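A single chain, nothing else alongside it, follows as structure tokens in the form predicted alone.
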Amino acid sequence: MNKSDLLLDVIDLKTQFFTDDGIVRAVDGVSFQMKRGETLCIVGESGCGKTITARSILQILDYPGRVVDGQIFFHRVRLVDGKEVRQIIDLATLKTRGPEIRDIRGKDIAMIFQEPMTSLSPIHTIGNQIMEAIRLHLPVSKSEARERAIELLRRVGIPKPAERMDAYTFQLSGGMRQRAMIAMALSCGPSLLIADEPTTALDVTTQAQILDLLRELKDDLGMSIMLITHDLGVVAEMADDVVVMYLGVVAEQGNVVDVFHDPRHPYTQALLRSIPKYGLRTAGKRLDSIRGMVPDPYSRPTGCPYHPRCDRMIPDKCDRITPPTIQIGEDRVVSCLLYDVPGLPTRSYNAPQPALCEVR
């Protein structure tokens, strides 16, 4: 990958929650890269660590969680005295409430949360919340911030945006609230937008409108999108690259076409088999499903985390040996002992510490 195309480089990220009942390894050695202008989809069942991975990037973990290891290199490009300067920042080293990460949150990296009704303030108007985000990061007056907020609401498809500025969240429909949250996320022109299941609890028509809006804004603004979802249909429609997660680790990663047409990990294969097929005669037949459930985080299985549910499990191997990350093609990796054979290289993430540099 061309270094100038790289936006985010996550290396062996580990996030843990220290509770009275024990340590929960919510993210256990996740590594992936994001290019500028691409859409990366992170998929997996509930409890696989998708949302915690995204929150770790922004350092907005709930207590008692914290990043305990790994690196999150964000390739930031800024204009300084008319010159374009590339700054590579390890987000994992920043203080969660420090000025450095606060300068990045909402400005360079923005996030759309899963449920806007609980993420937006019920006692402040939509306009007030968008204007606050704008004035926090941009040197504009109150009137300029209001005009910018109205334009953002208009851009995301909210009718009569000037009137909606003075509306509260409970006065808007679910689709309207989600559009308002998108407007707030885009208020400072981020280079990376993290969308955590942005279509949850919305009807099918509104879901399609929100996804079309995200795709249109991505093309117009040239930003990258990290989309967290359960819906593999959304992945097929939106993604350039896919990361399949299971129990805090990356099971498989690659180009969306390769992953969908030639899935390698048994978990990815099971997820794809579980998609209902349009036009398939299913009278008297049950839909394919993955047997069992995601294990309790306090009782992680030894060896491969997926082996208790895997139909291709190798006895005395998969239940004892943690699978390495195997390179099976260009930008294509899989963590499975079925591919741990001589001749296939393992992916190394021992990257050197990058330095501040200037791009002319």
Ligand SMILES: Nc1ncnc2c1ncn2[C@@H]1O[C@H](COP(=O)(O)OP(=O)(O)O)[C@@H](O)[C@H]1O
The other form holds:
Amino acid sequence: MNKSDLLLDVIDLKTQFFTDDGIVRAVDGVSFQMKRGETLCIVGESGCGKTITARSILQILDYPGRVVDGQIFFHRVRLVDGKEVRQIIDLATLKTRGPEIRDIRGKDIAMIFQEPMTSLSPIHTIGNQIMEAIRLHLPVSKSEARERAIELLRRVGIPKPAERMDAYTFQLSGGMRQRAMIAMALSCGPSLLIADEPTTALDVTTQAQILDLLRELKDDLGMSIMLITHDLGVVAEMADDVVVMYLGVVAEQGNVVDVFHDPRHPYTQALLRSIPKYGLRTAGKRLDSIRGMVPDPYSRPTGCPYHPRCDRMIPDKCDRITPPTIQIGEDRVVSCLLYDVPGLPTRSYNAPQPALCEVR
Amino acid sequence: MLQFVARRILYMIPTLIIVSIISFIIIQLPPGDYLTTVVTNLRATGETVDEATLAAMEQRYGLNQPIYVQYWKWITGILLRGDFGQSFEWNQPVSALIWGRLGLTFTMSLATLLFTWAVAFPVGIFSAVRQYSIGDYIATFIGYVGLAVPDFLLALILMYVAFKVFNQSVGGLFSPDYVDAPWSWSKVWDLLKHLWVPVLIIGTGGTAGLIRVMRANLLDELHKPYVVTARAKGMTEARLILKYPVRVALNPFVSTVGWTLPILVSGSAVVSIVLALPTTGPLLLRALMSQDMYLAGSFIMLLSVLTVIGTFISDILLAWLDPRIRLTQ
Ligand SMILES: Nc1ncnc2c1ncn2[C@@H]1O[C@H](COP(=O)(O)OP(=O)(O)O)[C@@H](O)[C@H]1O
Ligand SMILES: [Mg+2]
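Can I have the other form now, the form predicted in complex with the named molecule, not the form predicted alone?
Every component of the complex follows; first up is the chain already shown.
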């Protein structure tokens, strides 16, 4: 990977919640890289630490959560007086309420959320909230901010944007709310947009529209998107790269085509088996769901966190040894003891495959 | 918004009519009519009863007429002439007795309300934002003590301390020189010097309660997704908390204005008696005990009207604060 293409470099991130009942290791040593201009999907079942990973990047964790270890290098490029200024900032070291991280939030890295209804204030107009986001970071007057906000609303496909400025969330449909939310996130031209399950709360048609909008905006504005989802269909449609998370660790990362064609981690394989396959007849064959459930956060399994549910568990090994991260190709890693055997032939990860998502 | 206000005012009218009917019934409750009471009373003091006076009174209150005519005479008297009837105990028109006291009571209540809010807001916000901090524990502790200690005890303690330590007498609302003096700036100043004692005493319970309400409301709001959104925009913590969750947490707060008003007026009776304050509470109590029904009934009606008006004000405030109420009717 070309060094200047790097946008985000997360190294061994650990985020924990210090609750009365014990420590929740929500993110437990996550590493991944994100390239400038790409869409990275983070996928995994509910409770696997996707949201907490995203929030750790912006340092907006709820009490009693804290980033306890690791680095989050953000490669920032800003135009200052027409000149490009490059800077590498370790977000993990910034004070959560300090001016440095606040300067980055909303300006370089913006975020949208799952529930647009509750993620916007119920008692302020969307115009008020968007203008506020603009004026927090840009030196513009109120009327300039208003014009910009109207332009943003138009850009995200809200009809009659000038009128919608004075609307409250409860007066908009779910899709329109999420569009308003996206407009707000785009207001200062971020280089990274983090979208945490942005379509989960929407109906299927609206979901497709919002995903189309995101893809279009990404290309037009040259930003990168970190898209968090539990839906592999969304991943297939949107992702350049994909990070598969399980219980606070990265199971597997790689190019989406590679991961879908040749999933290495048993968890990825199980996830792919559990979705209906495009273009394949599923009649008569029932979909496999993954055996068991995500364990509760206080009783993390020892060794590989996935081993109690894994079909290919190696007794006396997977339950004891924490799997290392194994580089199995350029930009391709897997964290599984199956691939930690010296002499095991490494399969070419780019081998041509007959059909997308073929069942293995 | 205007439409909303107009509708609310319309809703108020039937409520007020019912309130006045109930007050009238209360006035009529004691056995015998008003005249019998007056006559017995006058006889008891050994005065002769003038037939002409009796006839005039009978005419004025319509006593020989059906009850609804009596009500009509009574209520139109109040509305058109401000005539609330006669207090036989004081042998004065009720209106002459209550307005001055009502004014002072209102001043005191307003001061108490402002004090309560001025303290409860910041402390409640602090307690919620710094939940389980030492400050929160201290505020909670003082709050519970404030709730638990009865007002009259606090009044006695404060009077004792003021007298012993500051050598100041704290009874009443005025110094002896000013009690009967006409209103002037120095009399206002004298009032302010006395006012803080009852305000403090009456206000503590309410303040403690409101701190709990504010804290609980805000704790509900602080972890809502819209707060996270505001944080993700890069707002400072203080600004975002005041703009978003505090604004939302204000709603239940505002809806309590309605019933704070009459509680402040009537609930302070005990304290007023202990501190010898020239407010409505002691007068109402006395009127009830001596069955001075026109006086008592008038008080009860005014208090009820205050409740209705308070509810009206809080409804308007609520609608003004919360677009969901204003726009989705
Ligand atoms: N405020 C909190 N207090 C304690 N534990 C939390 C809190 N927020 C999240 N967690 C824990 O962190 C883990 C990861 O959660 P999350 O990142 O929200 O999962 P998801 O992948 O569904 O987004 C979960 O086990 C959850 O219980
Ligand atoms: Mg989540």
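Just so we're on the same page, rigid core means the largest C-alpha set that superposes within 1.5 Å between forms. Numbering follows the first chain given and starts at 1. Model, not experiment: these values are computed from the prediction.
In the core-superposed comparison between these two forms, the C-alpha atom of Pro139 has shifted by less than 2 angstroms. With the core held fixed, the Cα of Val80 is displaced between these two forms by 2 Å or more.
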